[in-house]
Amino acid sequence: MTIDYSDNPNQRTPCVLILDTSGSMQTATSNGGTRIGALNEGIKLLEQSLKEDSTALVRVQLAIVTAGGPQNEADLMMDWTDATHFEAFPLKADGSTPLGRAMRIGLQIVEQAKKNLNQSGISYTRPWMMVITDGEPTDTNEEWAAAVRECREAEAGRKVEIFTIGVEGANMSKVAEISSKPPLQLEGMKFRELFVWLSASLSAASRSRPGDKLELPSTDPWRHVGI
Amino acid sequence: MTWLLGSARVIGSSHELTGTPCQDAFDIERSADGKWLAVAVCDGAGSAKYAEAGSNLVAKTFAKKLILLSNEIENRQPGAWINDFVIQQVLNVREELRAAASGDDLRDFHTTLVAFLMSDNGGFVIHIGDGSLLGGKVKVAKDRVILDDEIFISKPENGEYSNETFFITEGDWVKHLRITPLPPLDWMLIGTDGGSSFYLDSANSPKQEFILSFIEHLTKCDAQDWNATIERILSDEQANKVTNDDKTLIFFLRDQLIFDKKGGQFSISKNLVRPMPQVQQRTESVVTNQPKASKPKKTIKPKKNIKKWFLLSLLLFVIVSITFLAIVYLDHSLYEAISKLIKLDQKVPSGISA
């Protein structure tokens, strides 16, 4: 993959979304839509929010890996794209949830992004990987264990910042295995709030300077607070 | 050494917004005989609780300790003892920070350090973390000043990620300590991360346009107004687009250049400044690399001046020709001898034909 960075020498904050697009995402929501519909709407809002933010626009890079969908596979749906060129596209839900395989693709392209940026002499902040799922991984036990181990190692080696979000119905104990940070649970179908938060957080990360403490916006607008 | 200097420290717009104080600090010291200059610039980490205290303490202590070294450095061959001295000073200042922290954990005082000690013959730079130091030589032509394309630079060290750096207050500081010999320079810019963003681009190469217009601008002002001028540049509305971080910028210029050109046209030839090569010498191992304070190593050889050679040979040719002609015309006998030779030469073919 080659990206021409000559027109935008800004430092980058890469973020890969690992999205569960399995059959369960077709589940109807209380407002008459479906989970996948709500997710797609959220991604559209992510595009909008990033484009309204002049810093994030030139600094945030996105990639999307899906688990499931019509191909019933873990797929790199969108390779690294600068926010300024990002156009949301609707995802279709179907099949099983090869989440572990999707996460491994995510880790691979994170390293690829760093390599490309290094070669172009562009500096970057630590890449993010955000995993969103509503179910349970359908990888084999070995595959899942290997993926989780890779994620934990990458996290401990400060190679990537991992955020895990469980949508209603997700097996939270499985989700909790992915990262040392506890998973957050999405309140209802608040995908819109979630992606507005993601945009603001990526913007903050892309602005941060050496020695700064990264202050992320509150997750209250979308986080389900358990009893 | 008589150096003109201007310095300013301006709070970053992000710190103004959040009500945090300016966490940059610097100190400038001169030796009693005026031959040596010691400067320390520190950038306290935004995330550290007492970053302001940390950067102040380190900057003041370091500059004062460095200037004490000037006596010794004059009477002693440069060598590993300078490294030892620097390391000892870092250990001392860390001890002082421990006292301030009343404990072993220095993270609340996280600060970077860029410092130097120099005389007319050069010196050395001490660097941990980000911030930077740039400097160069200047050629003074008849009616203008030309910046040399050979730029010395002590670059910022960031981690793999651009929003991370290293601090003198960290446990592994020694891994990130760089001690670099400093060649003799005519001008210098030294800044914290925020200050550096004015004269270094994102790839840490010097921003030529800024440096040229900055020096040109300052040389047109009275040196007494430099502090105010630099402060104005750093506080400008446009400056907040460059960085929202605290910004410290210090500029040095050999005053000779100004005195020589006072009243004359002071300009900088931009055409003569070629893309600047990166001349960083990294001290991978502090112990094995000996700073050569008074005999800095030249890293780049100037390009051969073809035009100069051409003019020289032309001049030589003209001198030889004039001398030859002068001899020929002044010395009549020689003239005759040559005439005979020519005639003789002419007679030969006719003789043969006869």
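So that the term is clear: the rigid core is the largest set of C-alpha atoms that superpose within 1.5 Å between two forms. Positions refer to the first chain, counted from 1. What you are looking at is a predicted structure, and each value in this text was computed from that prediction instead of being measured. First, how it differs from the form predicted on its own.
Core-aligned CA deviation for residue 212 between these two forms: 2 Å or greater.
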Second form
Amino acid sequence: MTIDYSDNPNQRTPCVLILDTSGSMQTATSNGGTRIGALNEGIKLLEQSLKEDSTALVRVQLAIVTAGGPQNEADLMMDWTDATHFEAFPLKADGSTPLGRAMRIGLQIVEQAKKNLNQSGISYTRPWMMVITDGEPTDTNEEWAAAVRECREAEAGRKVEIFTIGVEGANMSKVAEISSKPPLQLEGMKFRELFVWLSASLSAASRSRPGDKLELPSTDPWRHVGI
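Previous: the form predicted together with its partner chain; requested now: the form predicted on its own:
Left out here are the partners and the other molecules; the chain alone remains.
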């Protein structure tokens, strides 16, 4: 996807969301909803929060890759979109969890985003990749190993910042393989709190200069303290 930067030459902070939309995300929650419903509410709140922040609105870019869903595949559901044009859309849960394939797509589009920004003369902070899953990857061992290796190499090469979030029931030892940073576990179904944190964190990143050390908001409002 080509973005026209002529009317908004501001620095960008790209963030790709790697979202588990497998069948297990249909699991009912204590409030009568489902995990996928709570995730969809969180994404709507992310849109709202970004659009209420005048700096993030013109500097944050989002993309969404899903693992699972009706196609039972890893899919780029939304290519790079500036926050000002971002409109949340409902995700459906079904199928298995090809998380490794989704992560590799995420890494590919991060590199494409950087290429497009460079070609357009737009500065950017280090892109983010946030992986959110509630289950066990169903990729083959070879696919998973390759995806983990690519994530670790991209992280070590300072090409991307990777954050991993396990929803209740996730195989946290598997999630821990993705990044050198320890994984965080969501407390209950606090997707709303998670996406409020993400919006505030992206806002902080968008205000920084490339190479700055970031002080991110506390994860206490949504993080399970047992992990």
